[in-house]
Each structure stands twice: as C-alpha cells, then as structure tokens.
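Take a look at this single chain, the form predicted on its own, given in structure tokens.
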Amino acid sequence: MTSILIIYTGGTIGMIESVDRQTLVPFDLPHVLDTIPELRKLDAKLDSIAFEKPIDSSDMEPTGWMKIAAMVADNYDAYDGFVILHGSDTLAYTASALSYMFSGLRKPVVLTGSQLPIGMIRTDARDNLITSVEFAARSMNDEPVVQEVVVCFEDLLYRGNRTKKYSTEAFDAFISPNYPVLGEAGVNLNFDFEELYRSDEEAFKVVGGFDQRVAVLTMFPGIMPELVRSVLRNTDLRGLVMMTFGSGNAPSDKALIDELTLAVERGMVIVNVTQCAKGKVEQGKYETSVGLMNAGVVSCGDMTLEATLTKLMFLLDKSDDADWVKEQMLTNLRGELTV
C-alpha cells in the first residue's frame, strides 16, 4: 500500500471560526482528519505531522520553507509521496522555493489548500485534499507518476513554480498561464505524461538558503525617479525584480536607465518581469526594452513572479558571483522556464 506523509503548515483548508466569530484561527491536524473520514477508503497509508504552531501563509517566510523541506528530507525515505497543506495566499511562492530546494526529487510532492474553511458546508477543501492524496498515491511500473512538486486545486495540477494565485473568491483559484495543466481529476485521474518534470540529477538531497536582500519594483505610468533611483541605491540591496509592461518595457528614460546600469556595474542582479499574467518577456523586441537590455537587466522569459522572485533569492545564496546568478536565472533548474 502506497504510503503518504501529510504536512500541515496551516491556512484556511484548516481554519474554523474564533469563539467571537469575527476572525478565522487554525485549529490542530487530527481534527482536519475526522473531518473527511473518506481518507481512510482510500488505497493509501496515511500519516500526518504538522507545524508546532501553524501560521497563515500570509506569515511564511524562508525560514518556513527550510521547516517544510526538513519535514519532507527527515521522511524522505519512509513515505512515497507527501501532501503539504497551505494556505492559498502564499502557495504559489512555496512550491517555487521547493521546487528549487529539492534536487534529485523522484516522489510527488503535492500543495493543496482552499478558499473556505474545511468545517463549512459549501468547503472546497474537502475535494482538494482528497484529490491531492489520490495524485500523491498514482504509481505506474512501479515508481510514482508526479515526481515534482506540484499544486493540486479544484480537480487540476500544476507544475508548482508555474503557478500563480489570480482569484480570492473562486474554487479554481489557481492558473498555469504558460504551461500545460499536468493532470485533471474527473472520473479517472488523467495525466498529461508528456510535459511530467523528471531530474537529471542521480540522488535526493535538500539544498536550502535563501537571501532575503531583495525588492520587487513595479513600473507605473508616472513613477517618481526619486522613487526608482532610492531603491536602485540601496546598497543592502544585491536583488531586484523588475515588473514591467507588456513584454518587458519600461519608461525610456535615459535618467533610469543610467541608475540601472550603475547598480549593476556595483553587482546589483536586476531581472525583467512581466505584469502580464500570461506571456513573457521579450527584451529588445520594443525600443522600451532596449535600454534596460544594455543596461544588463536580465530577462526571465515567461516565469512567474513567484517562480523568479523565489529562484533570485535561492541563487543570491549560493555565490557573489553576479554574473553566476545571472547564468542561472536564465537557465531552466526545475521546469520553471521556457528556454
């Protein structure tokens, strides 16, 4: 019998209602559990551990990623697959940061959460954590089918750095607006075999740390210099995304594009996003992009904020290297990227 190691981080699939009524606070796993007595029908052995005090994703932070990833590591060898609930807030910039940490994974490890509390009537967490252990537990010819991390939400999976939270209201609240949904859950679990990420690399290890000396700069049609200029100048700054229009543009003005250039003659790595939420960067394709091309921006393509932003901090912490980083976030790790 397939054997899975549920992870329970906290967020809304374990919320209940506070003794007021006015907030939602998280209440322990084994009460998630007697919830949905239909996890035990299922052909799979579960167990369950959880955060000593669980948080709400809007409080993760690198170092609860670290937890997540010993959690798995400590288990690794014992469980097939394993299922972290999460709260949907943060979701999509966990599973990036993992996707990174994991190098050699040949097990799924599948993120679920929900939009309504598991203990109401209409919850969506129900499905979600049912569906997540059932993909968890797929095997063919004797090894797992998933062995990514993935995102499992309202009947869908998802390569977990290629997704991006675009709803608070809707069931279906997650999309993977630049690459392929991997498996859909309707009467049978369905995969898309073709685009399944596999290693390269021979064994499983975690490899951790994550600077956190980074700032995200979105473009808008009248941004201040001054305010552009402060940040560029930050010298505890050694990361910076850049959101910016459409394919990659910015203002063509040469004042930024000068500040641009300085901070990455001093070894700032400066990285080309879009705000679109389907698409990617194409920098030289518009005169707007030309400039920050010359001024050594790099491009990140079509991956998503939480994929590049997570990846910027994982690389800052491997070297000092900037030209190094910057190789590296052009190259495709772990399927974030389309090269």
Contents of the next structure:
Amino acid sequence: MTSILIIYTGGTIGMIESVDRQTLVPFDLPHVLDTIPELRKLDAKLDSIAFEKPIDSSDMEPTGWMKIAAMVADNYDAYDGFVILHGSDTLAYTASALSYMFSGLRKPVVLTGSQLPIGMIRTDARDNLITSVEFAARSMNDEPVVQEVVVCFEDLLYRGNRTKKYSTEAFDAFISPNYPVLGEAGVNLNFDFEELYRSDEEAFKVVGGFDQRVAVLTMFPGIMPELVRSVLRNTDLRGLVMMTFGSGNAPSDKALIDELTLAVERGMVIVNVTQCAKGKVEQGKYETSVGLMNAGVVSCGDMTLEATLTKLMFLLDKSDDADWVKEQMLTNLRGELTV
Ligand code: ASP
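Moving on from the form predicted on its own, please list the structure of the form predicted in complex with aspartic acid.
Zooming out: every chain and molecule, the one shown earlier first.
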C-alpha cells in the first residue's frame, strides 16, 4: 500500500478564531487525520507529523524551509510521497525554495493549504487535502507519477516553482502563469505527462542554505533616484531583484544606469523580473531596457518573483563568484525557467 506522510506547518487550514481578538491564529492540529475521517478511506497508508509550533506562513523563513526539507529527508525512504500543509500567503516561496533544495527527487512533494480553516462548514481544506493525497499516491509502472515539488489547490496541480498566489478570495487561489497545469482532479485524476518534471541527478539529496542578504526593488513612475541609489550602494546586499515594467523596462535615466553599472562592478548580482504576472523579461527589446543589459543586469526570463528570489538566495549561499551565480540564474535548474 502506498504510504504518504502529511507534514503540518500551519496556515489557515489549521487555524481557529482567537477568543479575544477574533483574528485567525495558528492552532495545534495534532490529529490532522482525525479531522477528516474520509482520509482513512483512501487507498493509502497515512501518517502525520507537525511543526512544534505551527505558524502563519507570513512568519516562514529560510530556517523553516530547511526544517521542512529535513522532515522530508528524514522520512524519504520510509514514504512514497509527502503532503505539506502550509499557509497560502508564502506557499509559492516555500515551493520554489524546496524545489532547489531537493536534488534527484523521485517522489511527490505536494504543498497545499486552504482559504478557510478546516473546521468551517464551507471549508476548502477537506477537498484540497484529499486531492493532494490522491495526487501524491498516484503511481504508474511502479513509480510515482509526480516526482517534483508541486502545489495542489482547488483540484489543480501546478509545478511549485511556477506558482503565485493571486487571489485572497477565490478557492482557486493560485496560478501558474507561464507553465501549463500538470494535473487536474475531476471524475478521474488526469495528468499532462509531457510537462511533468524528471530529474537527471542520480541520488536524492538535500542541499540547504540561503543567503538573506538580498532585496527586492520595485520600479514605479516617479521613483526617487536617491532611493534607488541607497539600495544599490548598500554594501550589506549581495543580490537584488529589480521588479521592472512590462518586458523588463526601467526608467532610462543615465544616473540610474551608472549606479547599476557600479553596483554590478562591486559584485552585486542584480536580476530583472517583470511586474507583469504573465510573460517574460526580454532585455533589449525596448530602448528602456538596453541600459540594464549593458550594466550587466541578468534577465530572469519567465521566472516568477518567488522562484527568482529564492533561487538567488540559494545560489548566493553556494558561491562568492558573482559570475557563477549569474550563469546559474540563467540556467533552468528545476523547471522554473523556460530556456
Ligand atoms: N495567513 C495565512 C497563511 O499564509 C493565509 C492562508 O493560509 O491562506 O498562513
């Protein structure tokens, strides 16, 4: 019988209303399996473990990503798949971070959560959890169908490092703007087999470590040159994600380009992600991105902000060589980038 380990980290799925303030707070959900008795009817052996103190995912940090990775690694041989219950707010960051940490992954790691707590009458938690377990348990020719980090929400299965939370309201809270849906649960579970990721690496291993000396700088019309300058001259920073307009454009002010050039020369890795949810950065397409290209800013193509930021943190931790980091940013490591 297929065995699945459910890892509870927190998030709305397990929250309750605090008595005094009527706000949603993380709740210790020790008996995930008892909350949804239907889970026992599935054709899979289920166990669960949890963070000692469940958190709202807005409190998630790289140490939390590593904790989840260690929980998967410690149980990797004992289970056929993993379902991680996580708050939806930063779930796309965690999914991206995990995808880089797991090398040679040959089992499903499915992240899910919900918009309404598990105890509420109209909750989406029940369906999301059951469907996630079903996706995780599915095998073909004696091997798991899914062998990557994925996100399951409202019957759809996405590559984790391609997702974004896009709705605070709808049950289908996630999108995968630049990559096809990997699977859909209707009467049957259907997969897009062509799009599923397969690793070339031999053995499974977890590579941890994230350098937090990074920042995200969003461009906007009227942005003060002093603000940009103070970020670019911040010597505590090793990496910067610039969120630009359209296909990677920014104000073409010469002073800005000069500052960028100097920052790159000082060794800062500066990467370019578009503010558009869908589509890609194409530096050089417009004159307003030629300066960025000439300054040595790296185009992140169709990667999401979440996939880019976590990739940059992951790579900066691995090397002091800015050129190597830039080259790896342009490389498709886990299906996060269309090359
Ligand atoms: N604030 C919650 C969290 O991310 C929202 C959710 O779970 O949907 O933990």
